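Consider the single chain below, provided in structure tokens and representing the form predicted on its own.
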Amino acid sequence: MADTVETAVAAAGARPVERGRWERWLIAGIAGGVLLRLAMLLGLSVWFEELGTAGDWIVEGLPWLVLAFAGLSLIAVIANSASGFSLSGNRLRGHVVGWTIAALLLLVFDLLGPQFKPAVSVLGKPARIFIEFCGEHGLFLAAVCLLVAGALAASGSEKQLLSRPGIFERVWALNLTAKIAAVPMMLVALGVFTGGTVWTVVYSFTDSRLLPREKWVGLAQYDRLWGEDRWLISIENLLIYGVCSLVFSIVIGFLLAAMLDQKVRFENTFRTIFLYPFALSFIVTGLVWQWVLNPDFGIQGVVRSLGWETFTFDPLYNQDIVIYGILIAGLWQGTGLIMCLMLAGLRGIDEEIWKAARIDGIPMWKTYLFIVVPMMRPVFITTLVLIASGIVRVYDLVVAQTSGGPGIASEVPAKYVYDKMFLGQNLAQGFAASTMMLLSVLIVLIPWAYLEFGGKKRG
């Protein structure tokens, strides 16, 4: 008898393999649809310009067919479902109604938007603005609002007292409160950054000068970047610069906060000289920089006044290592944010650990490298993104300190990209360089982060 029962609760309870991925194709297909419109209407469509009216019926069409695939996963979905479709004692009725009632709403504003534009012309620009966009997008909106209304209806029917609720409910309907206060967020996300990143990439394709223009160039303006002298020299002066910054940074940084946390005399007072530079901003310590590594008033001047005349340490003005005095900036700058980070993560040790190792006779070395350093993985994580994002970034410390010079030797990509948009009115060729940068962002993180949480997820 109960083996019976938990046969009987095991086979009402297992969610069918085939409804779960239906489900994600659902999701799949409605966000698809989506991002497709929006990136239409952020200048995806030039590219389909050419193609004249067949253009115009891809541009249109498109993300309708993203949502018609939608659509058919929801029928798979529904004819995988164990419980069938019921709306009658629906646990996720409500959600349903309301999906249903925005959808109706959606319709009503694009069918009529005209009629209603007198009304609303008393309520300011915001209604007549929202009343214009219903009218474009209203129908494309209440398929999507269908859909989701549908999946959910789907996930509703299921008995979920013995089962785990489907990936679509717990999207649309499970914490529900909090992700509706996330919209305001995720419409700047998507709006700006990812809205103005698909705005660069495809802009780049383009033959924009002072003011973008939607002419199509194909791979113009990526031949033209890697056939520049200055951008083939940033990108070889942001490599060194990097790798570098990340090595020296995180190298030093350990070893301040090593010799910190013996429980030295005065900690407070050299946590507080090692942390100050940071403080600074990136002109600041350009500036600074660029008068002590002068070779008349820096330590060049000062070493040969002490009778060392031969003595020349003057990288600013030497194009073949400039861009180890800008490193020597960004170091003095940034080692002591890491080093706070890195003792912190040292102060988190357990005191045991270290009594135990003392007890075992593991050198202090051994120590740090072996069973320190590994527990410390999480504050290491962290410390590679701060220095990566900078290096990236970094932009102010060379105009601060070289203003790209001397000729084009300290050159690096911000820099490149600040002067074709703004200096040289060459908006393509920034877009251009801008969308290598991220590539090459997105050739680091995506498989760091597969293996940081893929694995995980398989483990």
Second form
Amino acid sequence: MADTVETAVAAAGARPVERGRWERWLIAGIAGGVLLRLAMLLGLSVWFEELGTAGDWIVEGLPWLVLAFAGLSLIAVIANSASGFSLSGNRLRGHVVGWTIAALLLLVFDLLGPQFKPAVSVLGKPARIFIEFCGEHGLFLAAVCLLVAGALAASGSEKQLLSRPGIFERVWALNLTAKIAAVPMMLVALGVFTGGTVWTVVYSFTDSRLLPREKWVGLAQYDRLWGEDRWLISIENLLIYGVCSLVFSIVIGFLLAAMLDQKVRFENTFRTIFLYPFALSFIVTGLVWQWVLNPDFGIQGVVRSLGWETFTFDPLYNQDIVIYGILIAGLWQGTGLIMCLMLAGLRGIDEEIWKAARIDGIPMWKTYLFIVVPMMRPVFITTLVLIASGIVRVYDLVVAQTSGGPGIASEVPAKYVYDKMFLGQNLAQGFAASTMMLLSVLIVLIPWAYLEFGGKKRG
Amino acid sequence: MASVVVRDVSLNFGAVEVLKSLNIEVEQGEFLVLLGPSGCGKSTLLNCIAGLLDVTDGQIFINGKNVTWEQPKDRGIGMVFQSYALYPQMSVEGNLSFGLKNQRLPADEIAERVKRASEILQIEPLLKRRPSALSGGQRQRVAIGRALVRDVDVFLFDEPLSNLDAKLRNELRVEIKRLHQKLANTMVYVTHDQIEAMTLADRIAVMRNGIIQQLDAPQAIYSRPVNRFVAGFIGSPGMNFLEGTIEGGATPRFNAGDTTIDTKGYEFADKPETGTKAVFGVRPEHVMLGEAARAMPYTSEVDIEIVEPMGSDTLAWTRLGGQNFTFRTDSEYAPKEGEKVLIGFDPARASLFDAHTDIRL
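Next up, the form predicted together with its partner chain in place of the form predicted on its own?
Okay, now the whole complex, with that chain kicking things off.
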């Protein structure tokens, strides 16, 4: 039968045009039904609560209605693709059987769920959750699986007359293993990053204190945030720390790398020494530098004991320069890694470029500045991203070195967020602060992304 | 006057002797090719001439000036590299002019030189482009241009064609030759490709293990190689080597297995004694087949074992004196495998080497 279809279609010179459209409707129907039901579960049902019984019908029935539409589309697909449901010669037989079995199993769990209850206590909590899940959603999911099976059967029966696989086949059958394997990652990405971010932003408009609650207060939290000295000082500190750390990390890192690149002896030893601080956590780094900068035991104490009685160097105890004391520790910890990245970048540059520059009589510093650095653009972007993300999240260094002191002179935004959320029992204030941090990152990131990726299309 | 003089130059990397007391004189306007297998020290020697490597011992003169300890930029040289070594973030024009700007030349002079070089190399339409938007051949042209604008007497080429595909290599090879004719500069050219060496060079220096084996005109190196290494390295397909012994006399004869070759017409450097172990070298293209072989002083009947057709000609494998022997023949009249044919050659065009010292007899 498939052969006659093949010759018929070949004679017509093309495959049925309609099929693609109905397939699209089918996919849209299935996806729409599932998403709608998910949305109802996650809180969309709140909107229909006031309607009473009618609302309950909508919450329960609307996803089913969409699914029913998908079923109609499936019938249209089968009708259009003419060859129908021949399972024996089906290319996607395995997939069809698999989805059908899944549907049957779900049905069984749905109908017989209560009977399993006694056995469930033996199987433990995960099994109980699963059974309960099936009792509630088994029927719906079984219907979805059956729709997928039917659609695959229709696609698969069309055999080789396809110049390329249909939409449905591409979505559900091709590389299915890889797609299944990617599902947990996608869920995490969606749930943690997107979901968590959206949740945070939404609840920053509430007056949540110890626990999140949906009492909307508009921009009041932001009002309070920008009226607080502590937040303003945090922002100021972050700016100083950020700019200085960016500039000095890159400059010092590059200079160290350039020096190490001069074929020095004991290069490995130096590299290890420079990179070593990176192996320490920020907490340890902070403690070490707290001691080094301590006026009584640290640098100041040592110099004074050598005879310079009036020597003062106590950045951590001076409100005006305390952030620079933190900066020193941050640089000490971070430049080693930057140096290693830069060194790798320098090593990646063709030695003949250096030779050519020497023949041309270009001084070494000019060769670095005008030839080598531009060639290392990718390395610089990598280091920039690393340093920038390190700046925004700076927290533990401050906690270990000064705990935000003296007073509130060395507060940073990340510490503000943490303190409000977990110490101050003022969730919404913390959410508002973290939303501001996200916003400032986006303000930097979006124009850059536009320049970087938008420019390529034009050029 | 010699343009480049290398006098007793040695170079050691730690305990490794890379160059061993080398001596070369390159005449004004001469095209010298340094040829040898990889690791023979030819690129090292070029880098020493350029001043990119400091010599351990010896002296280098360029245009009569001792430049042994001068900076590369002060030596009056331009250099072209295998990987082109263009500055990727600058346009072609920027690449050509960057060095000149650093010499603080006046702007109109820079423009003048860039214009002249780009005319010679026909890269004017490319001046505004970045190297990444150029093909390999165009990039190498720009690299040559960068040497050209320096307005120097000596050009150094470090395997400039090795990164190009075969067709482009042939085209650019001719262009380099044309450039040399036009500019009449001194050029020192490093390559491991014997075709490049034979076609371009006024003289070839064949190197091995940091020592120059033979320094002579291409034809002389081809027809009268001084030792077995040079004989085997030059020529493709490689020279046939038959091992045997010399039988002295007025015209010494060479015995290999059941074959005896009368060396009438061969110019011995020194008449060898009877019983000297020797190697007899014949180039595959000097062997005649069939009727043409009858006119040759030496002829022999051989069995064809393998035939390798190569389009323009065919390489036939056979045995002579119990040893492998190949010869080249016209593809139209190529013998069949298993056929018995008559071959012949003129011993006067052959090369005889001492089996122990590998030196030409």
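Residue numbers count along the first chain shown, from 1. No experiment lies behind these values; they were computed from the predicted model shown.
The hinge between the rigid parts that move between the two forms is at Pro184; the other choices in Ile359, Trp308, Pro184, Val392 are more than 12 positions from any hinge.
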